[in-house]
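Have a look below at one chain only, the form predicted on its own, in structure tokens format.
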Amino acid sequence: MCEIKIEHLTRNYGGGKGVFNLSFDVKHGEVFGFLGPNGAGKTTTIRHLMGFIKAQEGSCTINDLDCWKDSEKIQLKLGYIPGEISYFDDMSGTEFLKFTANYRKIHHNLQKDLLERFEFDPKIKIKKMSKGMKQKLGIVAAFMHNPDIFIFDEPTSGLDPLMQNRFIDLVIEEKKNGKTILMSSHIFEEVEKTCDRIGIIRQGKMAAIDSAAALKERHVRHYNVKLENETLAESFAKDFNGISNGLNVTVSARQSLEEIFMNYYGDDRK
């Protein structure tokens, strides 16, 4: 069962930016990682898909719902983490946070267990948040009332290492949970970490999408080297898992996500 689905989504800006025909799912407890650099076009489809603005083709449902017509209700009960957090900068993180509850009508939530896996207080004013503490406010937002869906755009910008693996590691929890999640991120350990599945967007067209597993399958490099003598030969292929035919030896490497997407992207990547 899908719980997230756009078909032939686009939305042309103009001077190639946008999103165009793009079309995929994301599965009933699936986490779905989706890939590209800025401009591509996921801040766009995510946009879309919150019901902040309206597609010129195609279509994008939530549990069936549509994104456009049924926003209000789908965010309700939908889990969001924005690329750019925008508060009430003269509310503090507490008052934000009670606001939040009471739109959502939730009572009995995860807010304090929240607060405490990210070492986060939320008493001051949001305006003297630096860019970190912003971004835990919005974290423990989207997961307090335990939603079902989760829509996350670079859920983990300017948080430390430390809360980063923390972040991989309550979407872990809610996988198995589970839960389904998109999840746009430029962090490529994070994503390998999480994702079922991997979308790689490219000037607004879905260039790809598999598992992380079938992705690095399809992109194997292979090299040859000539040794001295068949010895050598022998020794060099069964440490590197190699075949030897002699003196030539050929080797297999799988690639990196990274490698993998820049193999997509090349010289675009900006």
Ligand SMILES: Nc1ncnc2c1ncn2[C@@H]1O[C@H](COP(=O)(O)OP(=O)(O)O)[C@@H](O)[C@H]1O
The other form holds:
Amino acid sequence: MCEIKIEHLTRNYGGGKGVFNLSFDVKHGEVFGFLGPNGAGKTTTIRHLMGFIKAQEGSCTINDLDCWKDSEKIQLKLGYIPGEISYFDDMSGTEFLKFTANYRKIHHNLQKDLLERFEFDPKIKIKKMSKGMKQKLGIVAAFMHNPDIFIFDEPTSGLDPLMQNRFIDLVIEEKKNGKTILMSSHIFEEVEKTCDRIGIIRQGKMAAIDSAAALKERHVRHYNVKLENETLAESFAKDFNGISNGLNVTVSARQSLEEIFMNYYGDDRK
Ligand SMILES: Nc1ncnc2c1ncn2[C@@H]1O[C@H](COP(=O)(O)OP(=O)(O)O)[C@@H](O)[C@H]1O
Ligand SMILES: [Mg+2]
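For comparison with the form predicted on its own, produce the structure of the form predicted together with the ligand.
In what comes next, the whole complex appears, and the chain from above leads the way.
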């Protein structure tokens, strides 16, 4: 079952900008990484899913609801972290969370746990918050009503490494709870740690979709090493699976996803 479905989505801003004939889906209980550099079209895609903009061509659905026509219903249920949290500047964080809870008509609220987890005091005005604080406010607002489907637009930007890890832990927990998650990112590590599948978007088009495991597997290298004599080979064979004076060595590169990523984006830097 597909929870989030994007079919032939096109939004042409001119000059090669926008998204073009984009299709992918996120299945029930899946964590999908939407990976791409700045300007690739991640936020544009996500804004269609949230019903903020209408598709020129193609369609988006969430749980079979049309993202444009049924946007209000979708927005009420979803856990969404926007790329930039810049509205309601005059409210304090506390007021914003109260407003969000009222709007969603939620009774059971996970807010207290989330504030503790992210060591966040929301009392001050949003306009006085740093980028990291606004990001934490966005996280609390997205998780506090315990939604089944999440959409995150570069959720860890502005967070320090400790808080980035706390966020990743939270995503892993929600994954275990069976939640469906679409997460945009340009950080390989966070998608590698959390996502079942990864879609790589480049210049508004999907360059590749594969499981994180398969993308990594592509970059496992197999070497056949010949040693000078059998004695040397035997001593190595204690550590490796040596045959005669040849060794099979498997090397998996730490930055495998980054390498794959660069294969897709390499010519962007020309
Ligand atoms: N409303 C708009 N009008 C014109 N161009 C836009 C608009 N919104 C986004 N773009 C352009 O479309 C491209 C994709 O933007 P965006 O989806 O924000 O990328 P990403 O989130 O992957 O960084 C960028 O080149 C951006 O400048
Ligand atoms: Mg963006």
